[in-house]
Every structure is written in structure tokens, then in C-alpha cells.
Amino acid sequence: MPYKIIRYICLKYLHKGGYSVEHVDQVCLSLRKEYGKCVKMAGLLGRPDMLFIFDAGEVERVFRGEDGAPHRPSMPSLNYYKHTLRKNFFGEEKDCAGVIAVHGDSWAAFRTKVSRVALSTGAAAQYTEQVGDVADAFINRVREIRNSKSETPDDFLNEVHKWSLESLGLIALDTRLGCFESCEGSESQRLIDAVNTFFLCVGELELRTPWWRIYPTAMFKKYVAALDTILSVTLSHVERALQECKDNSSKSLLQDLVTAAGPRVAAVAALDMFLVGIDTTSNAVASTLYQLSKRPEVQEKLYKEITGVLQGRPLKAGDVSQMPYLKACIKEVLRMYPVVIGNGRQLTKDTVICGYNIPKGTQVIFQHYVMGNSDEYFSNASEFRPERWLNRSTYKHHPFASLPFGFGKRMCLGRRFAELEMHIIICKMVNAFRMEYHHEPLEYHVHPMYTPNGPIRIKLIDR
């Protein structure tokens, strides 16, 4: 069936339906209901036409039919930063521009260099105790900042961002950044401010009309300055790691990357981890804590699992593998409330999707938020049931309907580290507190991650 006869809509749909960019989730639900499983969205100012796919079987077919270098639509602003503004740095060494906003042979070559280290057996597990120390520091921090009602403050999400940055700094840069104690003007505070600025700007630059392509807007200038700061701080830590490689025999992830692929690869890999690994992980954790605080029965079942494994001793490597319900709880949150509501590809060859001939170069969006909340793919999809991930023979489940880390060759390179961080912080929070929520339910919105809209005020009762 020819591509041109696919039903399509334009940006006006957002306004006619009373939606804003922050409510793309509701737009996608409406698209699926009104137009079916394959919808072309056209007329997006400054953006290419997009094909939205709401069929998990078609998603599986596209993923399994990919070639060796899948093309994922990337942030145009970051692409411009890497390949135009700072091309002297990212292009100075062959195949050294990273994995984000990079495609083809250059992407494949860089990923191969990094994956040998990042995806090796035990790469993440070796950080269990250190990441646990960061989680302990976070718990001490939230104990101090609870209000008179023992509730987390209105800016709790910002505190979770600090935890995520501290954890990732430990993994990517092999250092404690001191995010919970940072003072004005310190290097760690500069990095915190830069990362915050990056995430505040990227949503506006990517989801709204891209005026920055015509002239450097004030927000785009702030965005570039933030990226420059992140890059410069990252480079300083890579240089230190390079020196320490010569001085001692102990090895960290960063040192292994420097040794295996060189300082430039290590620096760019660390930069990419900062750009995609902080906001995603922190929002997933905040969302999980919020959902658990509303479900005391789930929380207590999880607490029993955790205490049964730990038996009063500190967490050590291998413990999380004995906590299947912990993993299931996080999977269930990410099914219902995925921090990235859709995954994408730019087709590298002509492809038949839902019976239509879709030409090479088309940008397709796999809408996992809609599929993950559909009874077609999950039994009682609107109900929060972590058990569905433990007993898949009882619960209907399509493996390609919910893919929080993507799939295939472009699956998240830092998945093991992100999961380690999330498992440990949720484990420690549940072990330390009984969490309750006594306010109006929070709606979710895209900002730019899919996250609860409003202050997450959780009552923390010491166990």
C-alpha cells in the first residue's frame, strides 16, 4: 500500500485538541484511538514528518530487520554542537564523536571501542559498594531536609538529580563530585549548574520551534555554554585518570577506557553518559519512589524481600540479583510511566509497516507509552502489578511493547550502570523508610522526561 495514503495530521492537532507539548502522551493516546496503529504526523514547523507506530508486532519486525548501523533520530541541537560548533574537537580524531547524534560507520566504530569495556561482565557490579555509599549519603541528606511533617521538600526532584549526578560522576569520571556539599564556584557546583542548564534548555530547543537554527537565541547560547563546561570538566578528570593509570595498578571504568581506547574516546564517552544518563535515571527513581509511596502493600512486600536478603548487613555485589521483586517494581513503573515515552528510528531501507510501503529515510516513532498501557499487550494494563514480570505465563506480555532501554545495536550503552544505580537507591530507600503520600495525585507530563508534574512530597518514616 503506498505511503502517501496513510492518514496524517499536522501540528494544529495539538491546539485543536487543547494539548501542549508537555502533554504529548495524551496526544499519542488520541492518535491511536482516532487513527489506528500507523499514523503520519506532518506539518511540523522546522521538523521532518514523523510516522507513529502503536503496534508492538511491527516494532519487533523493524528492530529485528535492522542492519549493522541503525539510524536513531537524535537531538538536532546536539548534532549541531558536535558536528559544526565543536567539530575541531569531535572530528580531530577519527570515529571519536560518541554515540549520541552520531550515525553510520563512525557510530559503530565508537560503540565497539566503548562496549568492550562498558558491557563487559562485572563492569557495573564492581561499583556496587561505591554506588551504595552515594545512596547512603542521599538518605542522610533527605533525613536532614525533611520538613516538620517528615515530608520531602518541594524541590525533592532536584535532590534526586544531585544523587544521579554524584552516582554517574563516580562511574564515568571515577570521582566523588561532592554534589550534596558543593559550594558556590567549586568545580562540582559548576558541573551541577551546567548539567541543570543543559536539561532546562534541551526540552525547549528540541520540542518547540527551532529558531536557534536561524539565529543563536539566548537559550541556545546558554545551552552551548553548558555543554562547553561539561566537556571541559570531563576532560580534566580524564587527564587525571590517565596520570593515575601510570601511577598504580588499580583500574576503574574510566581508566579502562583510557587504556583500551585512548583519552579522547574516554572523554567523549563520559560526556555522552552525562548527557543521557542523569535526567533519565533521576526521573525514573523519583517516579518509582512516588508510585511506591502510594502503594503500601507493594512497598511492604518489597521491604520483606530486601530484609530477607540483607539480614541486617550492608549491601554487597550480587545482592540485587537475589531481589526479583525489586527489579519487577522498577520495570512496572517504567512500563506505565516510561521516562522516554517513545523510541525512534530513521529507516535505512524501504520497509513495510502495517501494510504500508514506508520509504528509506522516514522517521518512525515507536510509541511505548501507549503500547505499554494497552490491554492488547499487557493483562490489566491500567493496574500496577509487578508480579506480571515474575510470572509471565499468567500475565499477557509483549516483549517489544515496553523497551525503556531500547533494543538491539542501539540499546542504551549505560543500561547496566543505570539499573545498578536505580536498584541500589530504591533498595536503600525502602530499607530506611516507610514512604507515604498524602496529597492530590500528580499527573505526568513531558519536561523533557516523562515525570510527575508538581512537588513530590513524600512522607519518610524511619523504620
Given for the second form:
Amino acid sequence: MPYKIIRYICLKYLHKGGYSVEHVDQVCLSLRKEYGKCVKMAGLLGRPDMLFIFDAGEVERVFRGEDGAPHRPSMPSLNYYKHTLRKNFFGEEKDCAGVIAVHGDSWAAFRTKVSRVALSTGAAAQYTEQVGDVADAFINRVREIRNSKSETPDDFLNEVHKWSLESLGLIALDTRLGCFESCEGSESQRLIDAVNTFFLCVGELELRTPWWRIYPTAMFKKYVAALDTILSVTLSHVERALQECKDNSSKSLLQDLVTAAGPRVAAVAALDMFLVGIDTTSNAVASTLYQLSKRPEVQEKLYKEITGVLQGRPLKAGDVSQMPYLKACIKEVLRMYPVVIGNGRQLTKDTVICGYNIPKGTQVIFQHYVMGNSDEYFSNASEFRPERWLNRSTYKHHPFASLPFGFGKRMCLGRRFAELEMHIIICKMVNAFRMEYHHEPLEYHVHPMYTPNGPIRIKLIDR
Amino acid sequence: MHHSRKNKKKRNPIVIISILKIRDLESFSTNLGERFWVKVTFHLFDGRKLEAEGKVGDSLLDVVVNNDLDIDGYGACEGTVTCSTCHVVLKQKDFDRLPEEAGDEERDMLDLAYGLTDTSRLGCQVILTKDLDGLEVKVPESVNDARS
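Next block, the form predicted together with its partner chain, ref. the form predicted on its own:
Everything in the complex follows now, all chains and molecules, and the chain you saw is the first one.
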């Protein structure tokens, strides 16, 4: 089998094309246009060759062919942190390094312990009312901080981060962190800042020349300090929550995890949730609110659905499943603007992709942003139509083209909670306000979540 | 509870008899003589037919796992509803009489099932009741791959 090499040097974009990490979305679109459905990126400093896949049928085949422990290419910098720098902590107990930046048997053993608890279909619904309380607190908060034009302030995204962290604290640590009352220097603000720093650094450390492999650069030191902060804050809360678990009989994710797999697994699971569960969710929510604020007719339809279900009473478990249009709106935002523009696997066996024999070890990246916006996979792809998710016979689409949470054994472990949080906050925001947007349209950028670039100034009119 | 059936093979006859007795007792005391075990037949896409028994309350995935049924790649995500490898196709009348309809999580995964039909379900979400005794399901092909 000839292995056709489509050599593409990143440097071309770096120097001549004005490439920046922020515009990887545009790079991917032009790669698809110029080179077709399968593009090999070679000659990348310090990383294995990558294969970009723009073909949903091939994505489906790779997913369906997965073995028991799919390997997700992960951030080597996080690998280094978990397995070298802090190996005493993560290596102390067998199979206890977590799920992020962990592979093979160790990943599989940890995943099995946690996923039965975290992904069971009822796991999230029990948090409906508590997550609803956090959403109410967020709504009170944004009412207060609206400016004189009733618009959200320029740092609105940071407020959404606080909501996300507060919700996750509740789910992962049984704790109300008090993020909305947080001020400069408080523990929850330190945690928010550390998570932000982690994400900004990770993009830079992973996508640019990895000097940190040779010596600890300033960026790398900031990154390690941020991880240390997240780890220590998480551990202190887990310890406290463990104490409280003993006196309290109410069931929670944390207690279930402790019972099923022990305190250390619970702590590491919480850490992983903090690493990947805060700004993914908050950027998805900010993006959804922004998209809705530009579409009054969608909001009206949503409002009708929500008020029809609630009939004036507070939200309770099970209500959201009566709101298919709400779910469809979020799916539609994530199709057009997936917060993570591409997902990937490191092949654990030689695989034929697009007719090429791709060797084991290659990193394949599923280009969901490009596929999700392609007319080939979604009719009228450039139009925002939540209905396409409700009426499968009218709107045909390829189910593997848009997969915001991935698929299979390595699907997003926090999916149930992320969806619950998103459904509830969007439901409550639409129920509380008519949202309008009166500024220049915002472009999206990879930061490293795919998110509107610029202040999200939404006019909030009380309903 | 599932393991008792699996371990049965390794135990000596006396232990088997005692397990059977316990099972009968359980069945007698909890169901007052009604059937406690449900027979299920899996028709595989390659023409094989696998018959097995499961307990009321077990899922079809439990039946496959507890009986070590040889269905390649079945139930990869261990019942956490993150894949669609335990996809089964039911007869319309069986589909209609299942006590629980598919929930949102299951429907999202069914969208990704290969060879989806109007009477498809995920085996991990189909829970056996005594009414389902004699249930027959089709297990469709799971990988659409003729090339490698």
C-alpha cells in the first residue's frame, strides 16, 4: 500500500500565512479546501505526525474500530506534570493517575471505576435542583452587574466561568465554593485564575516549539504553578468533603466515587474534572447565549417550550427531558461552533483511512468544526436551524460529523454533568430575560476553546 | 448476583445444587413461584443463534456478559451509554411492550448506531421483565468495514 505523503509544513503558516494558534479554525478550513479530506501534517517539532480527517465516514470507521483502551493524544506537558514532576502523588496508588493524559490499562482501570458512577443515566439528574440554585444565583448576579444600558459587562465570560466553577464544585466536591461572592485573592478566584492560566498555557506549550522540554520556560513555570494550585485546592476540598461524608447520609457523586473506588480516585477524578470541565462548559454557555441573543425568534420558541413545561413552578429533575428544542439549540451551537474544534486519537493499530495505510502511533484529528459546517454533512450548514436535530427525516445529517463529546469508550466522562449544567442555565436565562445583541458581530477564535472573540455584551431585558 | 451463574461452572456438583436451591428459594419467596429467569435468543448478523438466560432486572448486556456470549465488541463501554456497540433490533411487538422508552442519553447514542432501525434499542438499556421470556433480538453488524 503506497503511503502517499502530503507533506505540509506548519512553518509556512507560521511565517508567511500569519498563522497563529487563535486561527487554527481558518487554517483547518483552508487545508480541507486545498488538500482534500485527509491531510498529513509532518515535520512538527517534537510531536508525532498528525493526520487531519475531514471525512465523517472515516471518523465513524476509526471510532467503530476502537479497541478496549483507545489512546487519546494528550498534552505532553500534562503528561510530564502527572508522570514526571508529580509522579509521587499520581503514581503512589495503582491505576490512580486519572483519565486526562493517561493511557492503556491504567486509563481503562481508572475509567471503569469512575464511569459507572459518573455516566450512569441518573447520575446527573439528581443534581437538577442544586445546579438550578447555582443558575439562580448566576441570574441574580448578572442582574446586579448589568451596566446602565442593561448589558452584560465586558468581563462577562469571567462571570460565566464562576458559574461553571460553582456548578462543578457542587458536583465534584459537594461544596458551594462561593464564586459569586469571590474577590481578588479569594480561594475560588485563585482556582478560576489557575484554570484560566492552565488553559492559556496549554495551548502555547503544546502548539508552539516545546522549549519546556529542554528547560523550564517562564510559561512552563506558570503552568506548573497553576496545576499545583488546582491540585492543592481540590485536595483540600476533597479531604473536607470526605470528613463530611462520614456524618452525612445524602448520596452524591463524590460519595459514590469514594464508595466505589476510594478517596484517592475520587480526588483525582475531581482534579481531572476541574482541568477540563470548567472553561469547556462556560465557553459553550457563553457562545450559546451570544448566538441566542442574535436570534429573537429562536428565543421565543424556546421560551414557549420552557414555560409550557414549567407552568410557573421551579425546575425539577426530569423537566429538561421534556424540552427537546432546548437540547437541539445547544446541539446546533456546538455543531457550528464546537468549543473543542477537533478531537483525536492516537492509532493503536495500523488503520486504513481514506484509502491510505496509516501506521500505528499516528495522531488522527477529527475535524469536527470543518465537518460540522460542511454542506456535505448538513443541509444548509451555514444556517442556524435547531430543528435539524428534531426532525431526522427532513434534515439528513451524518451522525459522526458533529460529536462535541466524542464517542465510545473514551467519550467525555463529564458529559452528563456538562449537559445538565448547560440545559439548566440556558433554560433559566431564557426564562428570566429577553436577550438582545446590539454590537458588531463577534468573530470566533481558538482561545484555546472556540469562543467569541471580544466582550460579549448582551442586553438583558427582564421578562 | 450475576457472578453466581458465571462461577457455577467452576464449582463442584454439591455447590451447584446448593446454589440452585438458594435460587429456587429466592424465586419462591420473592416471586411466589413465578418465573425468575428469562430466556433470550440473540440472532447474530452472521447467522449464528445464541440462547441464554437472564434474571428479571438484568439488562440484555448483562445477559451477554454473564453468559460469556461470543458477540464481538458487544458492550464496549460497559453499559455507560457512550457507544452503540450493544445495539439490538427488536420485533415491533416486543419493542412496543418494553416498559421503558429510550431516554435522551440512549437516543443520542442510537443516532450513532450502525444500521439503525425504528425498533432499535441499546441492549444495556433493555431490562428484562418476566413478560419478556422468550424474547428474540437481532444483533446487527457493528462495524461497517469491508475494506480492511
